[in-house]
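Next up is one chain by itself, shown in structure tokens, the form predicted alone.
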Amino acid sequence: MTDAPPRVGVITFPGSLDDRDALRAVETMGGEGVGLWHADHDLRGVDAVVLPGGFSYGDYLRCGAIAGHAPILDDVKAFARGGGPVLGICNGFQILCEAGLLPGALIRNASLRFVCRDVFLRVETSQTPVTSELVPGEVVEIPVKHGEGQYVATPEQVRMIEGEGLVVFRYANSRGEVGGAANPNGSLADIAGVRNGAGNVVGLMPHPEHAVDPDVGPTGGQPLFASLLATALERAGATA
């Protein structure tokens, strides 16, 4: 075992906007934030990896399409294959989908407008690195800010996602009811976040890193980062 805080790497891509916010959230919640660079082949021995929000490569081709082939993604894939916890936030979610680490894709919002507001998310599973401190049915409030956050998938992927319980969060109202105006972007089945089959890779469109400080907004991101740090600490202890 180790008394050191878990080390969480946050990757900066050209066009990342929320890498510093993610690092600050990790530090605020008691972890050690470690900056990582997209062009490197070095995760610096971190216990968890975060792909932050922003507009990597100016969203050319498709959101996350170029970043999905960044050199460091080879190392992220190897880390994920080894069971390492990986979190993609907004653009990070898009990158994980483009890299084949998560099913489905993110396209233009149904409204064709950029959306920026607080939303409620209903937790669908506790079997992930970011929901281990939460219970299914629990509701958290977290902001969104995106123009291409509509989650879509093929019929075959939908059957797999729903059948294997890969949905992590759904957009809902404060009572946990899904549908209607609670969905800010038209996402299929109100999906706000999904995981891989092993459960260690998670992507979501809302921004938990912007929801840890009670002085500036909701704090629904706190249990997500607490979960991530607990998972990372367990991994650090297992490998110490």
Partner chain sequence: MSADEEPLHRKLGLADDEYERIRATLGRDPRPAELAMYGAMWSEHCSYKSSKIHLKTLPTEGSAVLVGPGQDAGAVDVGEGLAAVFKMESHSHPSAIEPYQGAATGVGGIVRDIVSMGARPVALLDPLMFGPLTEPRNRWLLEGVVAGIGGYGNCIGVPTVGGEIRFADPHSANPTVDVMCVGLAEADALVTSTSLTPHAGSFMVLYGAATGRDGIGGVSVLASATLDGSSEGSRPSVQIGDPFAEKLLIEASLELIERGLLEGLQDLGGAGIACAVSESAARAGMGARLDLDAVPLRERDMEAFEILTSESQERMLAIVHPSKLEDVRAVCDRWGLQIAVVAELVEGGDLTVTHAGRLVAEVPAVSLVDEGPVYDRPCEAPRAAPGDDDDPTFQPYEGDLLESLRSVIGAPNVASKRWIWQQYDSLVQGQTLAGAGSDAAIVRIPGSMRALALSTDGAGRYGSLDPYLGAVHAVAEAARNVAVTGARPLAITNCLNFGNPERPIVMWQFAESIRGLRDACLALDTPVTGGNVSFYNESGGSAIWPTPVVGMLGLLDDHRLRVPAGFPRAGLAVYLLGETFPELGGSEFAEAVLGVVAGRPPAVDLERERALIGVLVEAAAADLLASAHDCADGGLAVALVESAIGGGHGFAVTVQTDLPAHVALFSESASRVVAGVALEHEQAFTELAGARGVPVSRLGETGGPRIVVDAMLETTVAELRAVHESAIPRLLSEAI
Contents of the next structure:
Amino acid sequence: MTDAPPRVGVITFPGSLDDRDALRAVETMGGEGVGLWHADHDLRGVDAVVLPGGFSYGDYLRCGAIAGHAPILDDVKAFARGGGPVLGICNGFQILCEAGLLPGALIRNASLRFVCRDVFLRVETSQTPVTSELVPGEVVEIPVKHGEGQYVATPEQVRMIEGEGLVVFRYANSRGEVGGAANPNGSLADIAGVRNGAGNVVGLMPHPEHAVDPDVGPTGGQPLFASLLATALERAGATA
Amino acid sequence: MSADEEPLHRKLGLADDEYERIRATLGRDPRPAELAMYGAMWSEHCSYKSSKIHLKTLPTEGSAVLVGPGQDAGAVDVGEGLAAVFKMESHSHPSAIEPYQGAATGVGGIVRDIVSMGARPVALLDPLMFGPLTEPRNRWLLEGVVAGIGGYGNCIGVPTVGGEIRFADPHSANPTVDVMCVGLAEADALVTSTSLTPHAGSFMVLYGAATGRDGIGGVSVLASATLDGSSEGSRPSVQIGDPFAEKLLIEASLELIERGLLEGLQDLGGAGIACAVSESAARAGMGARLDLDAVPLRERDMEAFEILTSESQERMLAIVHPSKLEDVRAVCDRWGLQIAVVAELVEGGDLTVTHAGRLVAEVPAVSLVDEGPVYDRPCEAPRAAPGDDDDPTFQPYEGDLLESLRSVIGAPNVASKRWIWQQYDSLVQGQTLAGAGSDAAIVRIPGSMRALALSTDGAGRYGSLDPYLGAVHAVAEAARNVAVTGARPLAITNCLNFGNPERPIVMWQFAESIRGLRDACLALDTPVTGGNVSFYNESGGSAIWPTPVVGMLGLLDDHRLRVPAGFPRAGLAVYLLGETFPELGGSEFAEAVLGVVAGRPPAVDLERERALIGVLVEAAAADLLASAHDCADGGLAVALVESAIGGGHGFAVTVQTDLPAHVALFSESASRVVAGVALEHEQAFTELAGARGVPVSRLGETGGPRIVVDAMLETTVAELRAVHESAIPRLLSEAI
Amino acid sequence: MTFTFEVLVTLKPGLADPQGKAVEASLPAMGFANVSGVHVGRHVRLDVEATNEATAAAQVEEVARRLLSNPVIEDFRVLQSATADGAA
Amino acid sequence: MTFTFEVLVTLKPGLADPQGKAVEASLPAMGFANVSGVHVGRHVRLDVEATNEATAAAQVEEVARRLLSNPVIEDFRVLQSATADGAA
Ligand SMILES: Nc1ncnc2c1ncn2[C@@H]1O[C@H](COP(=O)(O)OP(=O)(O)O)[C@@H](O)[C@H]1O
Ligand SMILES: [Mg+2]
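Right, and the form predicted together with the partner chain of this protein, after the form predicted alone?
First the chain shown before, then all remaining chains and molecules of the complex.
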């Protein structure tokens, strides 16, 4: 049992695009990828859940809005309430915000244009399933690709988010300095990713699943998946 | 009908003699719905009636070709049992009216062509041409087209990995929007008209979006005539793309094929259901019974001819044996796609169509598909050929070389296109080893050491001066772009963008371009596997430049040996492969610095080009090259500077030559490449080139932040990078 | 009976509105220096089948709250069917 | 004086409306099987500084026609400032 790799579920919604990439990243990093389907009420006993990037339902109304009502979201919510690690990437982040699992919302980039490029992220906390193997202040390089990644929140929410240390990643330069051109979308306070109060649910706009294979770009996603797999393994041990 | 009212067939774009031909085929007067079908199917866009006899002369066979022209897309063998399927198409006319949706639906259309071959789309490239960005309308068109390509491509999970973009006055009224899609399939599972055997009694199943009055007479009318005369009202309605539906269509279609549930598959594009049903039936050597009442409609009260020729997007037609229908339905249901049995294959060759319970058409299917008119339209060469008189090569030049270099590096055709490609998702699917910004995009074949190398190239400016040479350059440059990465060029697809073929001069340009494509493809052993012809790109009697755009597909046997374009480090020897001749005719320097588009374009010696490509491929396989970048627009100077910008390392070189300095630096002589070679590989590299008869000259070495050319030019990489990167954004944000 | 509604979804005041800002920035060059306070939101039109208008209106409220708007960043208001029909 | 207007931009009838379709398709699962004819458009709110309402209204018409909508695929209508102020 202890030798079995942790099982990480990746949900496919109609319009998910990076689901295969996320499964591949899980496998590359030594986990077992498990495909999950939006219309099923079934997480297949996985130890962690990933909501991948893409354009669920075309993102036609608001990014993630329609997917936020998908049947499997009930199960994801229950899993999260039980402390299960949940990671939302890009569209997955938007879905988690829409479903009320994470604070804030994502709107059109300040440039109004889609942006696909590598960015640097400064890690703000180790207290999440994807940063447990990183230390605050560390910088990782990961690509972004989104048209609606500008993080916004009401002033009260911002006070809460900052006050409780819910920011997980901020856009920065390679030296970890935030501000200016390092922020690709105009996000409030350079926020690239946040967590919930309990710390087990994380969302971020950049794509760590596209940053594990050195042949195709930077490898800043490796420690995030390593952390996620370690957290999942622990949970598998605990629930076994 | 009153005397002055135009007869129906002319309104549908059919000439009087074409109408007579239809009457002869049917032995009676055609019914209105029949006329509408012939009008669409015999249109220039669908029937290739003006181009067919020329296209026949292109080389289409080669050891790697699995599927040549005539199917939805071509296919080549890329080893390990896999086929690469690829095709290029234009959506220029719709984009001129509504740039976002025009470009978006263009992406959707070409992707369905690839899917209908049973291949998973793995890459998109978008060659574009616009008028100068100093015009607000051209900026609006560019921004809309780029947003549309991104808005659709980014949403369907196919990376956009390259393309090109050029600017020229004649494209102000007629932007050129071409899109190329590449897919991968198991070679023995390709879906072609001969790979599956449909049965009489099998169903034709329409799945995907409902049918509305989209682009009625669209492709046929829109792409088969100039936009001039058409008033607002007669313009076909713009089609709105639904990339979400397309994504579902891709997944469902591939699942249907993989599970062996189909006897045939065809996308719906130009001429809609009429085309898909008649082609599917004709290819199967059968007829079909089509019931328009079974077609799911988006709007009420559509007439038979509207349902038949609607170009509503995101639809596919599958041939399904009755025993598999329920399985097909289950797959479509799971993906949330509507499905309907609209027709049945029948023995005999007739296509019968019923609507509201009445027979509205009864015609031989092959007459729509294969028996359209074919024209040998008159060609006429222009009276004066470009000569030496006005050739910029021999014009006096007293400018400052560094200033000129800045002008060329910052000229819209040469400047960085990052502003554009940064708006495209180039990463999805996780196989993009090199995206836009490199000479050729490199897309790894999943689970393999192999990778595809892809480049699109057109040479409209050369073509305007000499259409034969323009076409030769397009093929040669595309092949070179692929070869500098170390990949072997295998085959091409193309999109031929021209003016009104009824004008003899345009037809001459077309014939010359085809001759150029033919010679170049034969010499470089890159057969033509398909393509698309876009005529009528003109307004007010002024046409776009003759612009054949070539989409080259190459294969890299081991992606770890891929050669980057930029100098990766200091201390490399800088070599020029090939020879520089005094050739500034039609060059970027002539346009950007001297302000002329004139002269004779550079000659292309195809044997030299072939030898150069051989050296590049061999040198890469032996790991002798640290970098390689071809000389194209802006010549040696631009190739050197781009190599420095790309890798972040400067250089110091000497250009030994008898030519005037500006000619040596900016001449656009063909078949040249700038290479970075590690000192320990110099001997092997020069011996290899020598053995192949390719001249090489050692220009200097890489290193440091500076760019130094003899004593005549000195600056920094950072300075030129800023010029290169900022030119397009600056043009776009200047004064709205 | 079928009742037609229009729902207007607008960003909450104080939140960044990149689209509105872009529209506003492009107006002076077009000769409209006197336009300000531009905000871009969504307009949704829908038909509801119900026995009476009150029931239909209540349902639209719910659809608008649960799906058409995101309460974290957006407000909405519903134009009654009468308004919708009357306008042109 | 400042007049406030709202402009509603909608797709021309008969054109495919992927957004509306996606919303409509998701409603039954949320318990709203009785909603149909969903169309999604844009809502733009703007303030115009002018000496009188007629001048302001004429300007908004022009802005809506030239900038806020694409006449090839979209229609628009302007809600008068009174309506805009009155509603909440
Ligand atoms: N419209 C476009 N879309 C995507 N990529 C583009 C576009 N235009 C240019 N590029 C990319 O920019 C780079 C430079 O383009 P170009 O100058 O045409 O290259 P080359 O001279 O090697 O053919 C290429 O990598 C190309 O793929
Ligand atoms: Mg090149």
